[in-house]
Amino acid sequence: MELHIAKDPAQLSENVAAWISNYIQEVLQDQEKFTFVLSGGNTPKQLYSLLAKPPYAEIIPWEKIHFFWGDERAVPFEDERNNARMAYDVLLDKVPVNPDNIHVMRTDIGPEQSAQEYEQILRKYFKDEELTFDLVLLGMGDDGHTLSLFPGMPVVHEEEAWVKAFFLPAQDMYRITLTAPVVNDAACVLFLTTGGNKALTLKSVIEGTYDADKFPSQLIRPQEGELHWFVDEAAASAMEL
């Protein structure tokens, strides 16, 4: 694991975005395509639309890159708060990428359907591969979950399917994400973390001891991939470093 301190969120979004832009450059000196799972959530924002702009929107070979997302809120596409939508406001109608490149989770069927035809895609595209994607980019909320992985749910737990759709109470809403089975199989997976209200739980998942339950982001742990933290100051201000 390798872990990067930024003084502040602007910082740490122009540190990511350098960072993310070689890594797809360099993997595609070896390969035709590129994998990226794209994150929902208010953090990435930032970064999406530092990506959109010049110089990176001219130099990442974005007609290469196949997108996906790590999980999605069973809302229709027009609401803010689909995941999908926010990439696509900030991101992908701004830059040259291919329409068929372009993966979301449908949340115009049901949610369990939804999640069935996700696994489908994901397994036809990645029959003949060692790994699964090449860049995983998450986040992690104040009480430890990354993903849709939320402590104590019954998902956390999935150890098969690489997709899982289910209820949330706390949100009164249902939720489809990716589970940590197909996510360590990725060549390289990227947290972005920013905020002294996550300071003590970025402390626990990183330096503490192993609790999936209580902390859903401790089971990210790459089986061949990278994993890289990407913190400001605020966020890493309770590890002892």
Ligand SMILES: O=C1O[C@H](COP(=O)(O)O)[C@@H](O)[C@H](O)[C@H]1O
Second form
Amino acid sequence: MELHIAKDPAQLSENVAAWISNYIQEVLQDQEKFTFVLSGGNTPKQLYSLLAKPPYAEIIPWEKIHFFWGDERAVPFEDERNNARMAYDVLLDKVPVNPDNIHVMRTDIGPEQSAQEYEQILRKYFKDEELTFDLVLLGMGDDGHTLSLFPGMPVVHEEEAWVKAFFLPAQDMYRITLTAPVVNDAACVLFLTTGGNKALTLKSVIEGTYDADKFPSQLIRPQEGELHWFVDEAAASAMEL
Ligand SMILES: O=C1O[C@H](COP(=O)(O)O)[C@@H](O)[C@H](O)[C@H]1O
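Next, give the form predicted in complex with the named molecule, keeping in mind that what was shown is the form predicted on its own.
Once more the chain from above appears, this time first in line as the rest of the complex follows.
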């Protein structure tokens, strides 16, 4: 695992945008397409908006990238809580992406059906591949969740399915999420985490005893791929560095 610490969220987003842009270009020297899993929430907005502007809007070969989502809130696309909607607003509507390469988790059908459909899309896409995604971008909630793998929920222990839907009582909402095994088969996983409110949780996730029921972010340990944590100083403030 590599830990990268930046001064503040603005500097962190700058660093991650540059890192992602380099990584995409490097990987595309050896292959024709690149698979990029996006996260939702608030943290990645600044990063997405940087990627949508020069120089990244111009140097990233957008038409070669296939976009997927790590998780989705089962609310209509028009709802501002919808993770795909946020990514469209800040990034995908602003760069020359091929619309056929954008693979959203649908919320215009039932969550179970959407999860099954997404699983089929992924299994078909990665049929002959040893690894799954080239890059998975993740966030971490202050409760230690990542994707929609929330503390204490059975989905944390899912080992077979790549995509699951479930009802999250705390938010009175269905969630659709990739599971840990499919993310752990990725070539590279990158966590983006900011803020002092996440400092103690981050310390537990990175330096604490393994307890995935309490801190689902600990589930993410790529088998062969790289794991990077990009955090700001406030989020890193409780760690013993
Ligand atoms: O609900 C969610 O939260 C996590 C964390 O979001 P953040 O804004 O605190 O970083 C996010 O990664 C996930 O995609 C989203 O559905």
